[in-house]
Structures are given as C-alpha cells and as structure tokens.
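Take a look at this single chain in structure tokens; it is the form predicted alone.
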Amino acid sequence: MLDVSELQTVEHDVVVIGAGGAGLRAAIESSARGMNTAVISKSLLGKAHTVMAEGGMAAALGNVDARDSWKVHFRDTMRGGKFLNVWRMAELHAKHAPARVRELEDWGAVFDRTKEGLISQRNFGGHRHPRLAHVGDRTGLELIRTLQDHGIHQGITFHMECTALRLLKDGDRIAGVLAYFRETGRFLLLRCKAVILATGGAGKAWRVTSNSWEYTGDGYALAYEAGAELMDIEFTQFHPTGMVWPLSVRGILVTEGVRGDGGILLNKDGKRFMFEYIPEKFAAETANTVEEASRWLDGDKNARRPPELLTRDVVARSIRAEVKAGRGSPHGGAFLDIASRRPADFIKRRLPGMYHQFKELAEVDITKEPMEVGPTLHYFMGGVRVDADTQQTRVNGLFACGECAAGMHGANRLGGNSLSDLIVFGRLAGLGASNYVTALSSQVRADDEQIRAAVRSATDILNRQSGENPYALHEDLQEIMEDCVGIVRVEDELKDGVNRIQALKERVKNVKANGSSQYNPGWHEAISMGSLMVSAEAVARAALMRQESRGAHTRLDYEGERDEWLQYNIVIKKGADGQMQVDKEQRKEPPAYLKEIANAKIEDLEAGKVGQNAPAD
C-alpha cells in the first residue's frame, strides 16, 4: 500500500491550475492579499495558450472614439452573446476592463499608441467602436510577458510541466490537488484551502482547431468529478479564419485583426460574399454596400461597419455556406484579402505576426496575395459554473476563471473579450479565493485513501499487460466530434455522437501506455483522454438538449432562435449513479437597468439618455 507521507508534499493557501492570463492574474491577486500561492503549469511558464490571442483586449477606454463607454461595451457583449450571457458577469467585465488594461500599462505593458500618445484601439467583429487595445498582432504575448514579469516578484511558487490529476476534498470543501511532473513522472501532493481553475478549453477534442496540445478540458473534468456544475458547454465557437493550407498548419489562427484593419473575404470567383449573409438584427449597424464599407475603412466614424466584422458565428457559417455551394477556395475555405486594401508597410507594421506566419509556414506573402482561411474550433463559451462576483463554484473552495468558466460570453464570444475576460475575472477569482481562505473557521485535510485512489488511477495505465492505444483513441474521438458535433448539428448525428462516445468510454477504461512514468508522452496522452471524454460527452449531450439555433450553436433541424430557450441554461453535473446528468435550468430575471441598457438604441446610449440608474462598482 502506498505510504502517502512518502509523496513529495507542499503546503499552500491557494493553488492556481493554469498559467495563462487568467491564472497568472488570479495568482497575482491572491498573493497580493497575503495568501501563500502556487501555480501549476502544464507547460513551461510563458507557453500558455494566451500568447496565441493576437488581435487585442476589449476595453471601453474611449481613446479612439469618445462615444464608447462601458454601457456600449456591455450592450455589444449581450447582443453578441444572444442575451444568454450571465448579465452580472457581462456588466462586471465591461465596467472593470478599462482599469485592468491601465493596470497592465502601469506594470510595463507596451501598447501601440495613437498620435496623442494614448493606448491605441482597433475595430473588431461585433464591437460598435474601435475598442481593442493592442500590441500589433501579438497582444496575448505582451499580456503574458507583463503578468509574468510582475508576478514573478510576488512570492508565487511555480510548479512547471506539472499536470493536475484530481482535486482532493475534506467533506464538501477543497483540501488539495494531486498532480504529477510530466518529465519525471513523480507525483506531487499540494495541500491547500482553495483551488482556482484557469485551464482553458477542450479544443483538442476536434481535429481542426486553433488550440494547442494543452487544451484537453482538464478543468472541466476536474470540476465535474469534484461535484461542480458545467453550464452552456454546447456553445463551442468556430473562429471563422484559421489557416486552411498547408495541412501541417491547418487550424492555426488568423487574427480577426486582419479584418479589423481592412481585410475582406472573397470566394473563388473573387466575389465579396459577406454582403449576402447579413442577419436582419444586424442590418441597421452593418454596411450593405461596398461604398459604405470603404468609407468605414477610410475612417468615417459615421459609416456602418463592414459585414466581415459581423460576429464570429455569422462569419464562420457564411464561409461554410460558400464552400457547400461550391464557391469555396481550392482547399475548402475562403480567401482573406488585405493586400489590395492596405499598403505593404502598413500590413507589416500592424500585422507582423500574420506576415511572418504565412511567409514562413505557407509561403504566402500577405502583402501581395490573399490568405486561404476557414472555420476552426477555437473557444468554449461554456464551462464551469461560477458565481459572478466571486468566481466560486458550488464546491466550497473551488473557483474558476477565464475560458474555463461559463457565463461571461453567453452563446457567442466577441473577439477581444477573451483577453479582457482573463484579467477581469482572474482578479476576481484571486480576490474570491483569498476572502474564502481568510474566512475559513477550521483546517481542511484530505484523507489518504482518496490520494491513493488518484495515484492508482494514473499508474494502472502503465501496469496493464495489454490495452488500447491512447493516440488511436484520441483520433477516434476527434472523428466523432468532427462527424457529429461540428459547426452545424442535427438530432440524429448528435444522438449517434453520444452513442459513439459512450462506446469509446468503455475502450478508454482499458487504455495502456508502454514504458515507465519517465519521459512518457504516451502516458500523458492516456491521462488526457479522461478529461477529453468528459468534455466531449458534455458538449454532445448539451447540444442535443438545446433545440434551437443560437450564437455558436447551430441546429439545422431547429433553425433560428426560440424565445422559450432563452429562459434556460443547460447545466451538467455528475449524478449519484456516476452518470452524466443534463438539465434545463430556469435563468434569473436581470436587473431592470441592465435590461434597459442592453435593449437601448445605440444613439440614445451614446447620448447618455439611458442607464443613469446603473450603480457604480
């Protein structure tokens, strides 16, 4: 029998799982509040998925257009999320984002500047005004650099290349984390009073994705197994512009900043097709002629925004429709052209990452020719259900923030809202965890048996004489998700997907990795399959239950948004029988002042005629 006292053990107040923007900001806040804080990083510090966020972070600073305000930002976010957002989270985000961006500037972030020396802001899909504070097209990299440089001096302990295996509990309270070091295979027992999940999404359940190898849904599975709820997880965003060719880089993100800086989408016939796909609800705010779209590009603030900057779900479905109609690019996407719209020096200055990415990986010079792009699984709007103000789950001592958490984005995320989401709710999670620990009236300690069980679950994979190949299982899961739970969905395919996932779960129970625990990527892959299976099943079951099309969730058999479904969130939890339980849960009525702002005419909002009763936070 394993002697738990022989495991490498560390004691902390708060453990943050994930070292992206949300996790680092949470750790900084927790440490600043006097908590002994540790961060578990699945990869090396600085390699988080946040660095791939290129376009900018949305905050109503008003530096480029003084008409912008938190109320307009909130309205845009609610409309982009098809009003399924948690109202309070969207409010907090819009109110707090400017202060968080200025805080980054104080900590050394080097933003692009206006002629007046203010933080520059660019246009992005779904945003009424230029709102994205940016650093060329490498904003996520600058965010991570700034948080790391600041956080490394705050007394935070970092456990790098370390993967969390299980959350440990003392009754109904969090009491620690069992993890292992990926290099050596040694287990690490972290005893703590609170855990903050900041693990990102689960894009690696799909074959075509912008997500890197880390995105296997670890946070969703950890929370689910610990008794927390998942919410809105059927809303998986397919970014409209991922690289299509060559195959070796298929799915890698092409920032929305290309379109924000004037890029247009063309089909194989050279037609600018987005004018044909403007939804009625966006018609009044979207240019319907090339001439008006050109006036917007020339800086006319009164011109309506181009249709290429409609919300991501609309643009992704439009590209797919062109491909289905036989008008797609040679490799199954569309052409994104900025070369004919902007001079070469402008493109190289504003989009240096995109220029080098296409030049080096696809041998395409975007200053001279168009890019070939198409939809790629990019982001989870849903995730772990949390309280808006504290980010705490229904499990005492368990918090979540960033992409791992649900609520902020509703049915569809606006570009740029992810980076500001990280710093706003990362801070609130760190604050919430600190307050929770401070208020604890007694000590918590996980019993030895649950620690032994977690170790056995991991080592059984190595000790089997025979079993399933984890890489083959992963490919089978990706095939299921591409076939049955893709950008458009129908009941028969979703049911087939659920059944195939159930069958695959039985095979995953017998997964086998050859070799020892040291330097064993097959073992890592086998462990990740557990998280991927929870995430994939949750998405498929939730998508089957929601019988409407809303935002990033498109049902061909239930076209259009249905008012009755706006009343419900799909909530998932682990049942008493160990099976996944999926329920419709009635949403709460929002405060009157928020409803007034979200439904206001934009001219009334910009004129200050609406929302005077909104409280300050």
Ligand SMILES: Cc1cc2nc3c(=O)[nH]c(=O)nc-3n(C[C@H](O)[C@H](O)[C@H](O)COP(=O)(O)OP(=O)(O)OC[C@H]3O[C@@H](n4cnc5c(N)ncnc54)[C@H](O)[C@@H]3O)c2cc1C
The other form holds:
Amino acid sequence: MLDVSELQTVEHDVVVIGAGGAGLRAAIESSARGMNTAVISKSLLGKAHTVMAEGGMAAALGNVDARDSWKVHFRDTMRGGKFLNVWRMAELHAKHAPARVRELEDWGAVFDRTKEGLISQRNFGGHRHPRLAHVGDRTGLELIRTLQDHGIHQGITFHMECTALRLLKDGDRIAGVLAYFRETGRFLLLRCKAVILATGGAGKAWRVTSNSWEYTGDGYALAYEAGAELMDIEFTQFHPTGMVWPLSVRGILVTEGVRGDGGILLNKDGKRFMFEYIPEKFAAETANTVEEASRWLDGDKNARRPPELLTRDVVARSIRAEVKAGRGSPHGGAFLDIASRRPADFIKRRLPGMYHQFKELAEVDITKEPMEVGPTLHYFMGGVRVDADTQQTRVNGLFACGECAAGMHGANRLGGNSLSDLIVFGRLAGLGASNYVTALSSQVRADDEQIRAAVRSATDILNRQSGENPYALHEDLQEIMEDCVGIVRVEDELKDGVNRIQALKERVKNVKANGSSQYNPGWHEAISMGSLMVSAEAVARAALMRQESRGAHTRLDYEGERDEWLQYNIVIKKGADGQMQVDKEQRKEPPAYLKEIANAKIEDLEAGKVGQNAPAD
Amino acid sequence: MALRKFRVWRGDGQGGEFKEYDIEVDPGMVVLDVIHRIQAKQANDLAVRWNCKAGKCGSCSMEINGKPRLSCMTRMNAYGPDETITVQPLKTFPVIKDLVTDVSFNYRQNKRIRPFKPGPKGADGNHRMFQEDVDRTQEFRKCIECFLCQDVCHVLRDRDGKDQDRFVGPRFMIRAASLEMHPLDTDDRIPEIRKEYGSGLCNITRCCTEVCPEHIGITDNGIIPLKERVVDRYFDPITMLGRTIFGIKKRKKTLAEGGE
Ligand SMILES: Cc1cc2nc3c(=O)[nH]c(=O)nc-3n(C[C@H](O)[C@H](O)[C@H](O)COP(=O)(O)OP(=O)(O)OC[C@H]3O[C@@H](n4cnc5c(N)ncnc54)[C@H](O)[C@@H]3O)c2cc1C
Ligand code: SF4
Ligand code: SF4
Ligand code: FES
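Can I have the other form now, the form predicted in complex with the ligand, not the form predicted alone?
Now the complete complex, all chains and molecules, led by this one.
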C-alpha cells in the first residue's frame, strides 16, 4: 500500500489552481495579504488561455467617451447577459474594473494610448461606448505578462506543468490538493487551508472551438466532486467568428476587434445580411441602414451602432441561418470584410495578429480579401457557483474565479468582459481566501485514504492491461457534443446526447494510456477525460432542463425568452447517490437601484436622471 | 490527402533516436497538426508542448529540418511534396522527453530582472504616456516567450556551463530594454544590464532577430541601444559624475515632459 508520507509534500495557506489572469491576480492578492501562497498550472507560466485573448478588457474609464460610467457598463452587461447575471457580480465588476485596469499600468502594462496620453479604448459588441482597453490585438498577452512579471516578485511559489487531480477535505473543509508533475510523472501533495480554482472552461468537449487542450473543465469536475455546485452551465458561448478554412485551423478565433474596427459580414451574394437579424430589443440602439452604420464608423456620435456589433449569440445564429439557407461562403461560413473598409496600414496597425494569422495559416491577405468565418465554441458563462463578494463556493475554503466561476455573465458574455472579470474577481477571491484562512480556528488535515484513492485512480490508467485509446474517446465525445449540444438545441437531440454521454462514461472507466508516467500526453489526455465527461454531462442536462431560448442557449422547440425562466438558475451538484442532480433554483431579488439602472432608458441614465442613489461601492 | 514521411526525435535526457512515421497529411496542415496526428494514431505518448495553435503562446518551439520554428505556424506546403520532415527538440535546452525541453533557465533569468518601478500618477489618478513614446516598449512586449532567440544565441548555446548565468540571453535583454525604455520607469538599470545581465557578451550576430516569430528588432532596437547606454555611462566620466551626483537617468524626454 502506498505510504503517503513518501509523497513529495508541501504546505501552504492558499493554493491557487490555474495561472491565467484570474489565478495570477488571486495569488498576488492572497500573497499581499500575508498568505503563504502557491500556484499550480498545467502549462508553463505565461501560456494559459489568457495569453490568447485579443480584443481587450472592458472598463468604464471614460477616456474616449466621457459619457461612460460604471452604470452604463453595468446596464450593458445585464442586457448582454439577458438579465440572468448575478446582479451583485455585474455591479462589482463594473465598479471595480477601472481601478483594476489602472493598477495594471502601475505594474508595467503598456496599453495603446489616446491622443491625450491616456489608455485608449475600442468599440466592441454590446458595449454602448468605446470601452475596451487594449494593446493592438494582443491584450491577453499584455495582461498575463504583466501579472506574471509582477507576480514572480511577490513571494509566491509556482509549480509549472503540475496538474491538480483531486481536492482533499477534512470533513466539510478544504484541506489540500493532490497533483502531479508532467515532467516526471511524480505526485505532489499540497496541504493547505484554502483552494482557489481558476482553471477556465471546458471548450475541448467540442470539436470546433477556440480553446486549447487545457480547457477540459478540470475546475468544474474538481469542484463537483468536492461537493460544490455548478450553475448556468447550459450557457456556452459560440463566438460568431472562428476561422473555417483550412480544416486544421477550424475554430481558431478571429477577434471581434475586426468588427469593432469596421469589419462587416457578407453572405455569398455580397449582401450585408446582419440588417435582417436585428432583434426588437436592440432595434432602438442599432443602425438600420448602411448609411447610418457608415456614419457611426466615421465617429458620428448621433449615429447608432452597426448590426455587426450586436451581441455574440445574435451574430452567431445569424451566420448559421445564412449558411442553412444556402447563402454561406464556400467553406460553410460568412465573409468578414475589413479590406474594403479600412486602408491596409490601418489594418496592420490595429490588427497585426489577425493579419499574420490569416497570412500564415490560410494564405489570405486580410488587407486585400475578406476572411471566411463561422461560429466556434468559445466560452463558458456558467461554472462553479460562488458568493458574489467573497467568491467562496458552498464548500468551506473552496473559492473560484475567472472563466471557471459562474454568475457574472448570465446567459451571454460581452466581449472584453472576461479579461476584466479575471482581475476583478481574481482579486476578490484572493481576498476571500485570505479572510477565510485568517478566521479559521482549528487545523485541517486530509486523511491518507483520500490521497491514496486519488493516486490510485490516476495510476490505474497506466497499469491496466488493455483498454480504450484516450484520443479516440475524446473524439467520440466531441462528436456527441457537435451532434447533440450545439449552437441550437432540441429536446430529442439533447436526450440522445445525455444517453450517449452515459454510454461513453462507461467506456472512459476503462481508458488505458501506454508508455511511462514521464511527460506522457496520452496519460494526461486520459486523466482529463474524467473532467470532460462531468462538464459535458452537466451542459447537456442543464440544456435539456432549460425550456426557453435565452442568450447563448437556443432551443428550437422553445423559442424566445420566457419570463418564468428568468426566475431560475439551473444548479447542479453530485447527489447522495453519486448521480448528477439537476435543479431549478429561484433567483434572489436585486436591490431596487440596480433594477432601475438596468432598465433605464440610456438617455435618462446618461443624463443622470436615474440611479443617483446607487451606493459608490 | 498525401502520405508524408516524418522523422521525429524520440527519447529523454539519457539519449534517444529518430523514429520514422508515415502519416496522412491534409491540405492546409501545419507541422504541429501532423505531430498531433502521429500522437493520436501511432504514438500516444509522444511528448510535445502546445497551447494556442495560432502563434500566440510560444509553447510549440522545436527544430524543423534544422531550423528553430514555431511548429503551429509552419505550414506543410512550405516544404517540397516529397521532402521528409525532421523534427527535434530545441538544442540549447536539456531534453525532458521527445520534443519537450527544460526551459527553466529562462524563468530563472526573468526573475533576475528587477520589477517595474513607476513614477507617481498625475493629479487625476492617471499616468500619461503618448503613443510615440511607448511604441518601442510595446514592440518588445510583443514577445511570446517562445525562446527561439535563446535557442540560437551562440553565447547560450556554446556555453560549457560557465556562461550560463552570465548572459541572460536576447529575450531578457529586450525585457530589460522594455523597462529601461518605459516612459514611466524610474529605476536605474544600466549597471545591472552591464554587470548582471552580461550585455558585453553579445557580439551582435543578429541570429536572434532572424528567428523571432514576432519580428522584434531584438538586436538593432533593443540590445544595441542598451550597449550604447552602457558605454555612455561607463566610459564617459563627465556624464557618469553628473549621474552619480544628481541621479539623472539618461533618456529622451517624453512628450508629457515636454520633449519633442
Ligand atoms: C482566442 C481567444 C480570444 C479571447 N479574447 C478575449 C478578449 O479579447 N477579451 C476578453 O475579455 N476575453 C477574451 N477571451 C476569453 C478569455 O481569454 C478567457 O475567458 C480568460 O482568459 C480565462 O482566464 P482564466 O484566468 O479564467 O483561465 P485561463 O487563462 O484559461 O487559465 C486557466 C489556468 O488553469 C490551469 N489549469 C486548468 N486545469 C488545471 C488543473 N487540473 N491543474 C492545474 N492547473 C490547471 C491552466 O493550466 C491555466 O494556467 C478570449 C479567449 C480566447 C480563447
Ligand atoms: S545578437 Fe547577441 S543576443 Fe542575439 S544571437 Fe547574437 S550574440 Fe546572441
Ligand atoms: S524575443 Fe522573439 S524569439 Fe525571443 S522569445 Fe520573444 S518572441 Fe521568441
Ligand atoms: S501553440 Fe502557441 S505558439 Fe504554437
């Protein structure tokens, strides 16, 4: 029997799982509050998903348009999220984002500038004013590098290429993490008092996705197994513009910045089709003629926004509808044209990453030709359910932030609201965890049996005589999700999906990795299949339960938003019988001032007629 | 679809050898796609690093037909239809397994660079910097830490152990430059750049600049200006005296300070 005392063991107050924007910001905060803090991540430092973010981070700095304020940002976020957002989170986010962005500048970030020498801000879908602080189209790189270069001097311990396998508990409290190092295949036992999950989403359950291999929903599975709840997990965002050709790059993201900077969508007949798809709710704030849209692009503040900048769910569904109607581009997408709208040097300066990406991966010169784009699975709005102010889950000592947490974005996320989410809630999670640890009155200790069980379930995969190929299982799961839990959903397919996931789960139990434990991607793939299965099942079951279409969740058999469903979140937990339990849960009533701001007419809000009584913090 | 021949280095720190794989390749594929296909179909445990598959994270560096490159940005049609593709790990860093190397050297160098030290904010709570003044720093900050420049730099490559920590390498020279040329930074970094980071060891071969996938002017825009600042400081007694007495940091005035 494995002797636990022989495992490499470290002790910390707080362990952060994930080194993206959220995890790094959480660790910086926790360390600043005097906690002995460690960060573990599956990749090397600086390589997390955050590095790929392109367009920018949203904060109502008001540098480009002084009419902007946290209230307008909050209102946009709620409307984008179809009012399903946790009100308090959307409020905290809008209020705190400007200070968090300015703080990055103190830590060395260099954003693009306005003529006045301030942080420049760009337009993005669903944002009323130019609001996204950015650096060309590599904003995520700027964010992660700034946090990384600041973080390494804050006394934080980093374990790179170290994967969390299981959360350990002492009764109902968190007591540690069992992880393993990729490089050696050795286990690492982290004993600690609090854990912050910052593991990102689970896009890898789909075939066409902008997400990397890391996005296997580990945080969801870790939290679920430890007794925490998942919420709003049916809301999976399909970004409207992923690359569609060549096949091998299908899904790779084309930033919304292209449309923010003037790009338009055309069908195969050269028609600018988005004008046909303006939802009634947004009609008052959207240009309805090409002429008005052009004036907006030229900076006319009285012109309304072009329909290409409607929220992502709307644009993604519109592209899909055009393709279905036989008006798609040659490889089954739409044309995204900026070449005819902006001069070549403007495009190269504002969108250098996109220019290179298309030139090198698709042999397309975007300053001369249109791009071909189509929807790609991009982001999880839902995730681990947390308290809005402390980011704590219902498990004592377990916190979550960033993409892996739920609540902030409701049914649909606005572009740019994720990077700001990471730094706002990363900080709050760091704060929440340190307060929790400080208040903890007695020691915690995980018993050996839990640790042994976790080690065993990982090593069984290698030791098994024979079994299923993990890569083949993963492809099968992706097939199920593309077939049954896609951009539009219906009951029969969802039920079929749930059944097929159940069947696949049985096969996953028998997954086998060949080779040794040292840097073995097959083993890693096999381990992450467990997390992917929990995530996929949760999405399918929640999608089946929600009988309406709201934001990123579209049910062909239940069209339109239904008022009764606005009353509920879908909450998932592991039942006493070990089965996944899916419940409708009544939402809390928001404070009156937030309701008033969210529902205000924009003119009234900007004129200061509404929301004067809102507290400053 | 075409059948292509791949030679992939398989092994670990103890040694290894090239193994051949015949594998179907579809149009539009990059080298990393083919490696993934080999991994899924023929060698489940083939070790390779990657994340973004779009040239943004700098994880997938390796040597392809002898050239250090990002495998996710290297298209198969860059090679002749019958050409065998040979892939091996970066040479400068110790191998962990197959195509994966131990790049911890780089993380150690980064830690040696002192953190950013900004001056005070303006009265309105904002820092002011103008685009013209940050262009250079932004160029350096495009770095995706692929470490290809570190891989080709002969100072790091030819080390017999002794130079290892005497020169931080091109990646970290431009990181130092990005701070030194940052309009808000108040730290005096020149002594470190000379003594600690080893600016004198670079003899401007420009190999680093040639391989940089981000097209950063590592040598001409970063290292050479730093070397000039070092020379300026250490061999010009007049300015040197001025600096020790008045603590002046030599740099062009920014627009915000009334510079041109
Ligand atoms: C191509 C692309 C472009 C985007 N552009 C924008 C944009 O312009 N604006 C915007 O606001 N948002 C954008 N997003 C979304 C945004 O980038 C992500 O939602 C965000 O970066 C997630 O950050 P995070 O800190 O939550 O997680 P990540 O940055 O993904 O980090 C997750 C971390 O968790 C670690 N991890 C996961 N599982 C484990 C485990 N089991 N053990 C140990 N470590 C683990 C990973 O190694 C990683 O370090 C974009 C996303 C993509 C893919
Ligand atoms: S120019 Fe200097 S840093 Fe660059 S490769 Fe040559 S010696 Fe190394
Ligand atoms: S400077 Fe260029 S080559 Fe060197 S690590 Fe950065 S991106 Fe790579
Ligand atoms: S995988 Fe990110 S640069 Fe190649």
